[in-house]
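This document starts with one chain, in the form predicted on its own, laid out as structure tokens.
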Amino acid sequence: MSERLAGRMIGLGVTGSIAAYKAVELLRLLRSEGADIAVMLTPAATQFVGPLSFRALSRHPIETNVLDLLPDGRIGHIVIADSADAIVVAPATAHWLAAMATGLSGDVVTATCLASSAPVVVAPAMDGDMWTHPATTANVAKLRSFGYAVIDPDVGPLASGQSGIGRLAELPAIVDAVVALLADRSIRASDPAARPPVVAPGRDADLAGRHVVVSAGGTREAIDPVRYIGNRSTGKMGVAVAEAALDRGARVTLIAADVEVTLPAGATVIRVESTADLRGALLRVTHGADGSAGYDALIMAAAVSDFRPLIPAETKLGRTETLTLDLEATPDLLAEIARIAQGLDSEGAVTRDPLQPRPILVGFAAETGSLDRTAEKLRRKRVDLIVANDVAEAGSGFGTDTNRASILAADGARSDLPLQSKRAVADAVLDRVAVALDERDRAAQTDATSEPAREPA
């Protein structure tokens, strides 16, 4: 795929609104254009994304604040103002559009376009009476008397619950406006070092912008109010999967059973005992407000009860010589979860759409003995990726600090990793997932562009 905007310096500015979550991913398909991107993100915009991210992917520093200077003592929004070809403000909520209406700076974003006579785009999301409201209709007006590109912004849900317009345009059409804006303009400063300074990545930034659930720790199953059937679990290979990722860029859940350790301190945490309240946990965390994919993806590191008493004693039972339990199964989670993503029914016909964008999905298999069964499972449990691993083996059972893994993928690759720890384990599965996650991307991102045109009605 040709890069439309190879050699071009973007300006991207966020402003406060709940679809701010969704620059990280246009920043990702402006970079795939060949962009270099600088940020600037207006201090309500950090409320809903953070720096990090954003600096991981564009490899500059990030603006917040008009005061801040670069390292070489240059202002930070006054050289993106003056070597950027392009900005683009997305998505821009009605404050904003009114303070740039009426030339108020007092952010970063209105700052830098204010001192700018590079081209601007205008990609608008608020709620429905808020975007059809008379002022926030002068105010678009005026930003389009101002040579200003405006993006209507789309119909369908909105964060309010209502549906109707307001949604933040889709993301392939923000980018196409750019190319079409720059299509006849030469690129202003072509030399890096009248650029904002690019900074050195981390290692580990392939995760930057994404969101990774995961689940840890074992599940408990109650026999009565005092006892119930668990596991060996510890919850160390699911805390060093979610540590991994938060130090990978990512925003992480973490869905806790029981576990021994402590949980990251940068991780939302949603705690769950039994496999029925895990399995509500995933359910409730599977689909995003408007309906799309709730995680990019899903590691399932917990170690989830094959049975539970059929049914619970309301109270303490009695000591006695002998006790006989009824056993059922407990629902395969990770099987149910996928059918949920690729939109079929508990048969395998698909009754319903799949989920958008497609989450991976991990799963892990402790096994004693062998791993011969760990294909079938991973046939069965249609996932992408499975981690098996030989409990039984010294050093690579529950509690230990280090595993010996190996990771099996749906095209039929595998990877027998060596005894390591599990850290090391974490971010062996990571780098697939980052892979995998990418190679959706460019998939998705070639579909949109590759589609005809369509004749006009």
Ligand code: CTP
Second form
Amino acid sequence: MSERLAGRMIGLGVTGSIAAYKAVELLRLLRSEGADIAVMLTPAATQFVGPLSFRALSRHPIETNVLDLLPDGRIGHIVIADSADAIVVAPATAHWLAAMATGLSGDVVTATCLASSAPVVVAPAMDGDMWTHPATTANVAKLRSFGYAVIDPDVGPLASGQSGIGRLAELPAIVDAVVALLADRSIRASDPAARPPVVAPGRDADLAGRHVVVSAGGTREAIDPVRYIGNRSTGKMGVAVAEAALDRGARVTLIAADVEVTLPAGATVIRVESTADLRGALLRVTHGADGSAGYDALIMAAAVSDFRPLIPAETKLGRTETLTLDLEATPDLLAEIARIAQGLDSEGAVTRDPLQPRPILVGFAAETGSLDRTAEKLRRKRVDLIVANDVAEAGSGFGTDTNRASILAADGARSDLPLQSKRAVADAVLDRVAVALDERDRAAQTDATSEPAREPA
Ligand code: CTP
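Form predicted on its own done; form predicted in complex with this ligand now:
Shown next: the complete complex, the earlier chain at its head.
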């Protein structure tokens, strides 16, 4: 597929809707069509998603304030207004539609639209009742009278928990609208000097726009309502991975079993207790919409119990001379997720399409003694990477702040890391995850360009 926006400059305005995080993916899609993107955020948008991700992905300064000047003294939003081939406002809130309809230019997105002769595409997202309110209807009609292309929101689940109209339109539909609008127009400002300046990519934002799921802590399997089978995991390693991923710009979902450390504020936390709970949470997050993958990478740092009582007692077990517990093996969750990701059934036969885009899967292996079994574990679980550590070694393993780990990759590569902080181990793991994700995306792009052209549906 050729790049339909090659050489174009697009101003992307983001306003304060819960759907603001989708703008990061929209930016990626627009870039993959060859466009150069400059991002403007309203103050409310910055509450939902920080400028770091947008800056890393767009390679331009992010405009958040009408008074901001570029390092060379030019007025940031005016440079976008004058050089953009199109301005896309996605998501657009009811408040923003009202501000734009009346020309109130207090925020940088409205100010840029007012100052620009470029075509404007607006993709609203809001609560259903807000969308159907006569005030919003009138504001949308006003925007259409300016010649703006307003893409109606979709019907589906909303942030309120209700279902109705108001979801941000599908991102490819927004990209198609931009492409259609620019079909007959020449490029406005091909001279880079007329565009916003290029900034170096933040070295520490290499997971911007990625969704990383981390499991942490030890599971507990009930023996009776009072007692459980647990393990010595404190959750330190998993939490270090979650914190490192957040610092590198990722959106992080942390599935926390029993942990003894504070959970990072920026992560979406799902609390679980047993292996069955953890399995349920993993299955829920693994499936995104329409058979897509629900995340870019899964890092399974949780210490999952390998056995659980066959039948937990419903009431507290009384004291006896001896007690024998019947245990059953728990399912291997990571192996199950890997099979789902690869479209395999429990026997390993291909029965479904693999999840797209392919998530990168990382396991941890707590070993005592040699790491000889780890390579076999990596193959058995069909994961991309296994981080192995000898929990019997001093300074490594449960409850410590340090770890000596080896990272084994599916291609046979092995690197033995020195004894270092769990945070440094986390970053070393994420270095490999970031590279694997970039390789995955490049491979997908090559596949797409080598596919024969399809007839339009
Ligand atoms: N794991 C899992 N489900 C289980 C057990 C482990 O998903 N029932 C995951 C862990 O979270 C970890 C990886 O598999 O990422 C390896 O865990 P480990 O206990 O070392 O491996 P096991 O498969 O349990 O093998 P063994 O206990 O024989 O060493």
